Each structure stands twice: as structure tokens, then as C-alpha cells.
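A lone chain, given as C-alpha cells: the form predicted on its own.
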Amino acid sequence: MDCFIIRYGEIALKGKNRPYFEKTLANAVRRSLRHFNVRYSKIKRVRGRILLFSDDKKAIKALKKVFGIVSFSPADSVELSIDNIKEKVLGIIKNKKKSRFKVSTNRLVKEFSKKSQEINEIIGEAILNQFPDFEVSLDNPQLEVGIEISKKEAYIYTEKYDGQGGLPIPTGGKVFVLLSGGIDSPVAAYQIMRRGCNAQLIHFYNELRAQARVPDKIKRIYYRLKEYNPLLKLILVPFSDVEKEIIKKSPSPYRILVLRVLFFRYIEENLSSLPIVTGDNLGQVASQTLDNLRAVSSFSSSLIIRPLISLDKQEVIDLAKQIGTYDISIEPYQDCCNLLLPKHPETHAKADNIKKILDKIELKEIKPIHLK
């Protein structure tokens, strides 16, 4: 192995913008390689593929985290000739115990003298001659020998790994993501980043509680998500004074809704008016009814994005396990929302009632903590 063949999906449909998306994906690969300390010599774009030249096996972990990659394969490169391809294939599979095989050739360029099917037949015949115990199986192979033909080289592989899919960061723009201590919001962050958005996580916390001076759990979720996006940043906002005001000035059923409005207000007044992503899931908890979502959103001038809105809880849990945040998210932790949960929450809030409460609340200046 001396290189990796990287394949993409949606990018191929981008028309005149395709080169921009390809370059952005190549840059995303570079960031992931640096994040995981992977050695490599160069990255090259060829028609329909990106080639990473590296013999470092850590590249497998790095490439699995990059949004925009549909699949990739560790490969061996050879100078383009049918004899070189034949020799390399036979060398690669000589220690393989699998007997049913298939040869699949893809010509990234069409200048090579032989067509894909011709190459398949020539290499398949060479394998059968060299290894009499092997047999061809186009429908149910145990071993697939892949050959990709470029202008001057051929790339040969026998393994294929799934990627994350989606679009490379930051083709989707910038967003803020409200990060709580629960299961949902890290998954929402993952989902929006998978669509190419560069996220800044924002966590509002009670800094007076001993375990929450700089919440370790939140930082660990952040570092896990950063594996998918090395550009990711975390902003910690101490909110204990705001919580005290809410407890003093708001009836219990409205406290969570008022808190969420103040999250939005803080972001818009102190950071920027980027779109705000939340882990809201329709009907999952009392604060996430249609009426409540509408009432809370009415106080924000930002675009509010809810990637999980239609998923059921098990689907969110499955995604959290898949991306590696679930075990961290289920650890005990009292975030701002937990501290204000009412016994009898309002499920059909009116914006006018929320406004009357907000008019009574006095906010002091709050200095956030930025983690890179």
C-alpha cells in the first residue's frame, strides 16, 4: 500500500461548482490528516477521485471522519501497463485465502488502449492460471480486485471502507449549535456538519456548581465531535446569574421556554446572527411542542435549524452510538435546562406571555470562554 483512492458522491453533481467542492474536500482531508498526525506526501485530484499518497495506516481512521467521502480504499500504484497491473495484482493476492473472486476495472481516463472489460478478462485469466484453486464469482465474490486507470498510473485495491458521506466543510457555511449535556444536541451538531456546515458549539452552564466550572463532560463531547471537523470551536457561557433571574421572575411552567429565548438573545446580541442549530425533536419533551417551538422561535431573528425534528428517540440514540458521543452524553450532568425543569411545564405557550416575563428580567454582561 502506498496510496488511498478517495471517492465522493454528491460532489459529482455540482456542475461548474464541482472543482470548488473537490478542492474543499481535499483541504478537509488535509485537516483530518493533521488532526490524527498522519504522514503523507501529497494529495492529487484526478477525474472523479482524490488520491492520497501515504503508507500510514492511521490514514484509515482519519479518512473515516471526513464529510464528503463516500468510500475509500488503500491501494498500490504502478506505472500504467497491462504487464505491471498483472504483476502487482498477483503479488497482492498471493497470500489471500479467499477463493471466489471478481475483477472490477474503472477507467478514470479513456486514453488507455484496453477497455475495462478487456482488463477484467486479462487479469482474471492471470489469477486463474497462477492460483488454480480460485474461481470467478461475479455475484458473490469473497475477494474483489479493484483496478482504477488514470493517465499514467493504475491503482489496485482489494478493500473498501465506507466514509461519512455528505458534503465537505465549510461548503455549507457557518452555524452556531446549542450544545447541552444530553444525547440530542451532539447528534444535531454532527448532522449539520455532515451537510458541510462549519459549526461553533455554544454551551450555557451554571459556573457556580462545583462540577461545572469548566464542564469536563462538555469538553469531551467537543473533542469527540472535533474528530469530524478539526475547525470546530466551543464557546462556554456562564449563565448562573440568568438562571437566578428566571427563577425570580418567571412562573415555573415557562422557565425552560424563557431560558431558550435568552440563549438565542445572547447569541444574537453578543456573537453574531448566524443560523442557530438545536437538538429539538418534535414532541420529545414538553418544551418541544409545535406551539412552544413557534413561540420561542418568534423571539429570534436568526434562522433556527432543527436537524432532528422528525427522528424518534431510538434513531437519535443509534446515531449517537455511531458517532461516539452516546457513552459521554449519558453520564450524569446538570445543565441549565435540568436546573429549571418544572413539574407541570407549559405545552401551549403564548409569545405574549413570554414577552411579559422577558420584560422583567435584567441581564448583566457575561464574558464567554472560547475553546479552540
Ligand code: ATP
Given for the second form:
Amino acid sequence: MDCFIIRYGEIALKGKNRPYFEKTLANAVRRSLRHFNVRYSKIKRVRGRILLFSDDKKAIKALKKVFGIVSFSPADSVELSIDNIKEKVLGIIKNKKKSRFKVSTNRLVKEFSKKSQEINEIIGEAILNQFPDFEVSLDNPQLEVGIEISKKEAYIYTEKYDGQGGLPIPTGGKVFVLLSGGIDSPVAAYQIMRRGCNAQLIHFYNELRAQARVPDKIKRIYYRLKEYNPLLKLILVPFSDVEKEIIKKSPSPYRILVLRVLFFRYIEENLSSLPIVTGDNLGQVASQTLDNLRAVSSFSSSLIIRPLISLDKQEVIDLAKQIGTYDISIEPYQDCCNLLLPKHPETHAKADNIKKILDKIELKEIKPIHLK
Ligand code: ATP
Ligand code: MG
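Given the form predicted on its own, state the structure of the form predicted together with the named molecule.
Now the complete complex, all chains and molecules, led by this one.
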């Protein structure tokens, strides 16, 4: 193995934007390789594919995390000729157990004198001649020998790994993601990053209750998500004074909603008006009814994105397990103080009532902590 063939889907459809998307994907691959300390010599764009020249197995872990990749294969490259392909394929087959096999050729450029089907036949025959134990099976092969033909080279592979799909970062632009210590918001972060958005995570916390300047659990969720986007940043906002004010000034059914509004307000006043992504999910908890979501959103002029709005809890849990945040999320963590989480939260909040509470609340300046 001396290279990896990287395949992308959706982004190939983008017409005139295609070179930009390809370049962005190649850069995203570079970032991931650097993040996982993968050795490589170069990255090349050929028609419809990106080629990574590396013999480092760690590349598999890195490529599995890059949004925009549909699938990839460790491969051997040879200078383009039928004899070279044949020789390489036979060398690979020599180390395989006898099996039902299939040869699948794909021409990335159409200049080569032989058609895909002809190449399949020539190579298939060569395998059968040399290894009489092997059998062709087009419908149910145990071994698939893939051949991709580009202008000057051919790439031969027998394994294919699924990628993350989605779009490469940062083609989707920038967003803030409200990150709690729970199960949902890391999944929301993943979902929006998968659409090509570069995210900055923001966590509001009670710095008096947290044992560390940067709560360990939040840091670990951050590092896990950073594997999918090495550009990811985390901003921590100490919010204990705000909590105290809310407990003093707000009736208990409204406290959690006032806190949410103050999250948005803090971001707009102190950071910027980028879109804000949350892990809200309709009806999952009493604070997340349509009326409440609307009342809270009415205090923000930013675009509020809720990628999980329609998912079942089990679907979110499955995703959290798949992306690797679930085990961290279920560890105990003191997020909102219990006094902010009333037994009987308001489920049909009115913006007017929230406004009256906000008018009484006094806020001091708060300095955030930035993690890169
Ligand atoms: P999660 O599992 O993400 O905590 P949840 O279903 O428990 O979600 P809530 O606790 O009501 O829901 O929070 C709703 C959303 O508000 C969260 O998904 C997150 O985006 C945001 N959020 C909640 N607490 C915080 C916090 N301390 N800092 C930043 N964002 C928060
Ligand atoms: Mg929560």
C-alpha cells in the first residue's frame, strides 16, 4: 500500500464550485492528518478523487473523521499499463485466501484505450490462470479487486472504508454551538459540522461549582469533537453571577427560559451575531415546547438552528454513541443549579412575561475563557 483513494459524493455535484470544494476537502484532509500525526508525502487531486500518498495505517483513523469523504481505500499505485496492473494485482492476490472474487474497474478519465469491462476481463482471466482455486462471483464475491484508472496511473485496492459523508469544513460558514454537558448538544455540534460549518462551542458554567477552571467533562467532549474538526474552538463563560440574579429575580417556572435568553444575549452582545446552534429537541423536556422555543427565540436576532428538533431520544443516543460522545456525556456533571430547574416549568411561556423579568435583571461584565 502506498496511497489512499478518497471518494466524495455530494460535493462533486456542485458544478462551478467544484474546484473550491475539492480544495477545501483536500485542506480538511491535511488538517486531520496533522491532528492524528499521520506521515504522508503528498495530496493530489485527480478527476473525481483525492489521492493521499502515505503508507501510514493511522491515515485510516484520520480519514474516517473528515466530513465530505464518502468512502476511501488504501491502495497501490502503478504507472498506467495493463501489464503493470496485472503484475500488481497478482502480487496482491498471492497473499489472499482462495475465494470467490470480482474485478471492478472504474475509469476516472476516459482516455485509456481499454474500457472498464475489458480490463475486468483481462485481469480476471489473469487471476484465474495463475490461481486455479479462485472463482469469479459477480453477485456474491468474498474479495473485490478494485481498479481505478486516472490519466497516468492506476490504483488498485481490495478494501473500502465508509467516510462521514456531509460537506467539508468550512464550506458551510461559521456558527456558534451551545454546548452543555448533556447528550444532545454534542450531537447537534456534530450534525452542523457535518454540513460543513466551522463551529465555536460555547459553554456557560458555574465557575464556583466547577472544580476546575475548565471543567474536565466539557474539555473531553471538546477534544472528541475536535477529531472531526481540528479548527474547533471552545469558549467558556463563567455564569455564576447570572444564575444568582436569575434565582433572585425570576419566578421559578421561568428561570430556565430566562437563562436561555441570557445565553443568546451574551453571545450577541459580547461575541457576534453568527447563527447559534442548540441541542433542543421538541417535547423532550418541559422547557422545549414550541411555545417556549418561540418565546426564547423572540429575544434573539441571530439565526437559531436546532438540528435535533425532530429526532427521538433513542436516535440521538445512537448518534452520540456512533460519534463517541455518549460515554462522556453520561458522566455526572453539575450544569445548571437545581434552583434553575423547577419541578413545574412553564410550558407555554409568553415573551411578555420573560421581558418583565429581564428588565429587573442586572448583569456585570463577564470575561470568557478561550480554548484553541
Ligand atoms: P443537552 O443534552 O444538550 O444538555 P437537553 O435535552 O438536556 O440537552 P437542555 O438542558 O434543556 O436540554 O438544554 C437545551 C440546549 O440548551 C442544549 O442542547 C444546549 O444547546 C443549550 N444549553 C443548555 N445548557 C447549556 C450550558 N450550560 N451552556 C451552553 N449551552 C447550554
Ligand atoms: Mg441539558
